[in-house]
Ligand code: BGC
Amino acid sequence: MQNQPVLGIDIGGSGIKGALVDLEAGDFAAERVRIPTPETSTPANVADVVGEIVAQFADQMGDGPIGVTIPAVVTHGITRSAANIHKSWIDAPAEQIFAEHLGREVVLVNDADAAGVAEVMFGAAKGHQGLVLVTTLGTGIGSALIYRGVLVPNTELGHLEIDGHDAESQAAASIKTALGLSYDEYVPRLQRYYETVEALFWPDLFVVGGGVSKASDKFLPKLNLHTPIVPAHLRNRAGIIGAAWLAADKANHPERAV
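Return the coordinates for this one chain only, taking the form predicted alone.
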């Protein structure tokens, strides 16, 4: 997409991570920096930490935009929800807050959406021209829906109601850990989730990320689906890489809304 590396920043409940991304290679161009998320993770406090990360890369990144992910629904730069961050993010003009604090253009996106874009552009679904559904199994279930390389943002498919329950309350990786489930005991929960999503969207490919995907051989082959399902490739680098790609894409195509 471009030769100049682009900074991607991934805001999480426990850490804020940033790295320059080489968008030709689809990987980090410099070592990642991580700073703990402030205990009181208000927009102002988080913006201060993001500013610290930007300062560490300022000499290498030029004056281009920054891509930032956040665990929230983001519509037109406004955060509509808040997962594992301070509730003052809800309905905050977050993209504007970051842009004013940093003095440069910022593209703010949902964290699962950024990870999904990275997997389609550079990872497990690279070059796929159909409908790809990327899910992240972690504290909750994140989702990203991408059709022919174009993101359909803020799908929030972890919050589907299945059998009277919020889906992620039954099938997130955190539930496996909390209940001490073996993989064989966890598989029926994943089966019910993925077969439901499949029946609603009929994707051409499922990609499964999150920390549990490191052990994908213990559960993915046991799922009975029509849709191929594969583990993510980029894992914890995906959010940063996807954020950087989306920032560069908006700069190159300003007519597109993120």
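Please supply the corresponding structure for the form predicted together with this ligand (the preceding block corresponds to the form predicted alone).
Just this one chain is shown here; partners and other molecules are left out.
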């Protein structure tokens, strides 16, 4: 891994956040910046904001790729879905739009995949050699499946159909907030979600991220599963750190390009 810090940028529904990441330490190398997400959050408008963040750090990083997360399926740099973001991301050549706008290489990845990789490299599942399933509970539910340290990208397990519903429409943290549920009222929804995922994937470890994981002691111990389930460690730093890691990994392994 290179010694120079790598820029990671996390595109969220309300804010676009960026920080230089020290990949030896697995943490921010300098303070994070945050700019509100533009109201009409099309790829071009978001690229403008990403450009502002890059400009702030340009003289402190190398000329390698930057890592950027997006809450969408990303295959070959193209965003394929838009569950909780502007519909114009569907089938947009987003990686190329960013790269042209910034004049530098961009590695665009799913937000949960980035967070998952960070938790396995540096966080709650550091060094785990089995099958780790990281889920993020937020506006939607994100998932990252990592086996022996290798990511299986774009698993989208927030969209499993459970009891006739899109799973995230029942069990995302935003639903807890929207319905004003207590943690005890939220637990059965999480139980149904995790027992279904467990029965299909049988991971060795579940890691639970997203803002609500701050209060994990109020709900994780109440879940009845075969699989150990632990809170994420890196919290809202995970996406940025994982994006930077994936960008450096891609630059270091051009032979893996598909």
